[in-house]
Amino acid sequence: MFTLTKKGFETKNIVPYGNMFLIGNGHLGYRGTLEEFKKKELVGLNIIGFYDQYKDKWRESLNAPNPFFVHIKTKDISFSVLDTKPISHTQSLDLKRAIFKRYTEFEQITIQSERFVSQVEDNVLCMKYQIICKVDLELDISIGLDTAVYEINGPHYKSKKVHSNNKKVEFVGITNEDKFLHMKTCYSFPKRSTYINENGIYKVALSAKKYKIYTFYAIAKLSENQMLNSNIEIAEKLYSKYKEEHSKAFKSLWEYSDIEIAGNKEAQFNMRYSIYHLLILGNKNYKTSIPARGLSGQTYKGAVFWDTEIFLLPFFSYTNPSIARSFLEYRIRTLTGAKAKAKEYGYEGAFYAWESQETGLEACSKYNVTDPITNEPIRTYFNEKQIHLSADIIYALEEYIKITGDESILLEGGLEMAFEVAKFFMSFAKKIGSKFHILDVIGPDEYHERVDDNAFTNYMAKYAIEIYMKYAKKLSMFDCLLEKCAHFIEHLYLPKPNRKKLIEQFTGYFDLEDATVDIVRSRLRVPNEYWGTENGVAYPTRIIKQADVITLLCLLNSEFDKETIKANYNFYYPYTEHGSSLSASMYSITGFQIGKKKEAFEMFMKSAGIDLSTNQKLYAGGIYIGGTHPASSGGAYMSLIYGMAGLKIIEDKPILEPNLAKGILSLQFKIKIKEKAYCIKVYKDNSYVVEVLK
């Protein structure tokens, strides 16, 4: 149950492939392709958090080369599955360890592979590389960093320089932005065999005997702005140690990360799956945030979005809060940015970027979805009207506080950071009578641009203007604005549930066209038309992206009783397009709570399992999104543990309302609660034992 496996090689799973076979640590992403594969197969090494912009393009982060090129010939055959049909072909990844393999058997030859990302050094992985012959035969082998970089919005690499020697090559790439990545990689060939050198790429000559095994190892490391100084020797030692002090540093993550599903094999597998994803997102040394697209690529510019927050953070602080932590010290760390924001809008305090990278300036684009008939951009507003964002990170950070009761973060910016996040609300709403109301935003459905009083944008504003109160009072600093804010979140207009008990989305969402998901989508011209914006078929109905309301209901369960979330619940859901990966642990969530099991744990699949469909969302208006859903597989985590099992914490201790699916017989996980570990069993019978661990 920890081994996930695809047999066979179809061209059209490349990409899909490439994402769900990825390895990494946090700090390098490397996709899960072949080693024969060049950019066309979209071979991706990418660098969290180092960015370029090239022109007038988007500013992204970067890809490196590709350290681990193996192309197999003779003088009449390709040895690649893009040229010769094999006769099987297996592609696995080891969960447990974090370590991708390929099988592969031609009519002559076979090939087997295996890579990873190191857990250890952050900045190293490596490849192990063997060829067995049916026949004796001369191959002509090449191997060596490939410098044809896959780029979505580049070139970034104004210059490449490549020094090799004696099967070590070394790279040096300037950035557009006078950045630059030094990489080492070095190579180790089999005895007997011959190579010439061709600028990085060796070409190795092998007189291969019948059935005798011939092995080729590749360690690369990389650094960004900053010389390597040791060199690294190629062995065969070397590669097992590397690999076995990753092996053992990535199965000890799996210690309070995994949750074991009793009754549901597909359900258990799909869940390990996201944890995977979880895991691999980590890391203790490289202080930086969770890009949309996790470790997979350049989708959506490499930058950090609200999911970070909402979706991955309760993982972590449950599991392995110092990473978690590390999540709010980078929002803390581009404060500055958010300010300037602020400032740029003609407001006060912090207005966080939509989409940010390393300073916390605004990425996000005026322009980002195109039309697919015209090709023409169309406007968005998602860099000035996405505000909720700012309320969302101070919601991030009460709920780290509850679960690891680590206030320090406080008086090392955290608390500054509420402080203008409370200035930002109250400067952006505007008073209408005796009301304060926040107009012309866009809430978590995307669909509806420019909308006035979204109910998810107005709760969390009151609620992080409340925590920002709470520790200013506690710590008497930054306490100047208590008045203030008290007027301010006592006048403030939240929409009511109405006597139907239901949240009116934004105001006039009730007013618009009643219609189907169905009718909506047979409105589309081509399968790829954007449903937002002004001209969208979306947006004059009330099919929205993914769940708002229902988000609001799933964070803030708290406020409202259970017969208003019911209500919210059973309206919004047939109106749910799920748009967005977002949205199906939000109703998964909140169905469990419910008694919605059925759809609840159809929506936990969904989220579980998104990352392990070949029929992927990849393309929205135009433009390309591929990649992983790591804020997907978070939300799975949250929708057993939430949802199925009805995880809540009073008076600091774990207490629970199991909902288990049917057919689930038990579920069982560890979690850490202010530094207290409790192993958790919930049974069928909705019974459950709670088992403080030492």
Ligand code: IFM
Second form
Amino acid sequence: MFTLTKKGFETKNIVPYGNMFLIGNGHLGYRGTLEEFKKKELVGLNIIGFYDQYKDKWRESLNAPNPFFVHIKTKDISFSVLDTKPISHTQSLDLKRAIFKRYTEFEQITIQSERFVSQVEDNVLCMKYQIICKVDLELDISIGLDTAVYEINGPHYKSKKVHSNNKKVEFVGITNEDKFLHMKTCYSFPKRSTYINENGIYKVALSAKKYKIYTFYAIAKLSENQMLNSNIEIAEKLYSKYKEEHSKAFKSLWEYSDIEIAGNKEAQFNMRYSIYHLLILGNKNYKTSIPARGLSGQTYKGAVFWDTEIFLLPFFSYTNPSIARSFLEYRIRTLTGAKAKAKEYGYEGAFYAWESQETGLEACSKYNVTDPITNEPIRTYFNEKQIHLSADIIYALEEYIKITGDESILLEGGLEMAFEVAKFFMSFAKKIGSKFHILDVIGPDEYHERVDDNAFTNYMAKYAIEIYMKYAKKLSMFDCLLEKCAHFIEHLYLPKPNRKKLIEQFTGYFDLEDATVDIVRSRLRVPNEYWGTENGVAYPTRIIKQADVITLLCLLNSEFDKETIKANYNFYYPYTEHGSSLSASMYSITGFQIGKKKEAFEMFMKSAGIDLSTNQKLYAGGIYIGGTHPASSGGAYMSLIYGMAGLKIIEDKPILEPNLAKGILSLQFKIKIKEKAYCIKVYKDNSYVVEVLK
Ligand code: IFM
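Switching forms now, from the form predicted alone to the form predicted in complex with the named molecule, please provide the structure.
Below is the entire complex, every chain and molecule, led by the chain shown above.
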């Protein structure tokens, strides 16, 4: 139950498998491609939080050269799955140890390899590659550093220098922003092979004997903006040491992270696969936040969205709080950028970047999608109008404190951040009559741009200000703003449930065309046309991209009664296209809470299984948006603990209201609340046991 295995090779799976078999350590991500692949197959070694911009193209995270390139040939045959059909091919991912493996049998030769990105040393990755021939063969082997890097908005290196000596390759790349990447790699070849070097790639000649195993090793180390001074030793010796340390460290992460699900093997596997994807995102030394596509590449510019605070933070707060803290520290560090953005748009306080890079400045462009027919860029307003993110960050701060009890973060910038966010919302709102209104925004449903009084935004803004007030009072700080805050939240317009208990997503939403998702889809000119903006097919209708009011009811659950939650779930469910991977988990959590267990379970499976699918949405308009979906993995975790197990923290203790789905016999997981560790078991009859761990 801890191994993902896929058999067979099909060209159409190259890109999805690149995501599915991703390995990483929160600092580096290496895509699940094969050694003989090149940039055309989207080989990628992505560096998190390290960005570059080429001319006026989108600024995005950097991909490093590929240290694990290997291609084996004879005079007549290329042993690449791209050129020669293998007899059999298997790829696997050991989820417990975060090790990628491949096994490919050709008529004359069998190739096996394994690789990992070290969990112990942030900047190290290792590979072992073996061949066995079925007949004696004269082999020409290329192995080394492939400096032809796959990039979406590159070229990012204005200079690339490669120096090779004695099975070692050194690379120094200077980026357009004058930053540099230093990489050292070291290879070991089988005895009796001869080799010459061609610009980072060793050409090895080997007279291979029938049934003899030949092994190659490669170790790579990289460093951003600092030269590596240590040398790497012979790859073979280091490999076992690194592998042992890495496997042990990664395995230990599962101790508090695993969720055991009895009664449904697929649910168990999907959940563990999601947990694996969460675990490879965390890094205790490399302090940054997590981009929306995780470690899988440059999609969405490697930028950080609300995905991290709302969908990833709960998992890390319960299982590895120091990593959750680093997400908040990142927002504290980037407060200057958020203040600069507020100023630029004429507001006070902190207006966080919708797509945030290392300094917090906005990376989201004015044209985020293109028309797939004309290729014309389409104007979107995500950066200017998706203001809820600033409130989401304060929501996350409070969740983190509730779960971990760590209030020290408040005096280390957390309270100041909340203060600036409160100022921002108060300066953004307009007073009309006696009420403050939040006008011209985009809520989580991105298909309807520039709407007034989006329920999610207004309630979250109020909540963020309340959190600021609570801690400002507690710590007797910044009280000059308290009176203004109290007046503001008292007069802030909040769309209330109507007679049918429905909360209108934004002013005028109920007047939109009452269409179905299928009808709206049938109006698309081409399948990958963008549904949103005022010319999009969804815009004049009630069809929404993702959970919006339902996300509100999910996050601020205790502020609404069950009847309201039920009515809104039933109303919005059929209108939701789930065009975002952030949607399903919100419906799943809410569905479990109101007894819609079948749908809730389906939504959980959708959320947990998203990166196991080879049939993903790869384009929004004409823009490539492929990659892994960390928010969906984090959402799946939330859907089990908050939805199925019904976890709530009351008076610092875990209290459960279980709603186990049909067929699930039990759920078991460990969490930490305020430094106390618990093991929770929930059974089919909805009884449960909470054990305090030593
Ligand atoms: O943050 C999300 C947004 O809610 C929907 N579009 C994709 C973004 C990144 O995942």
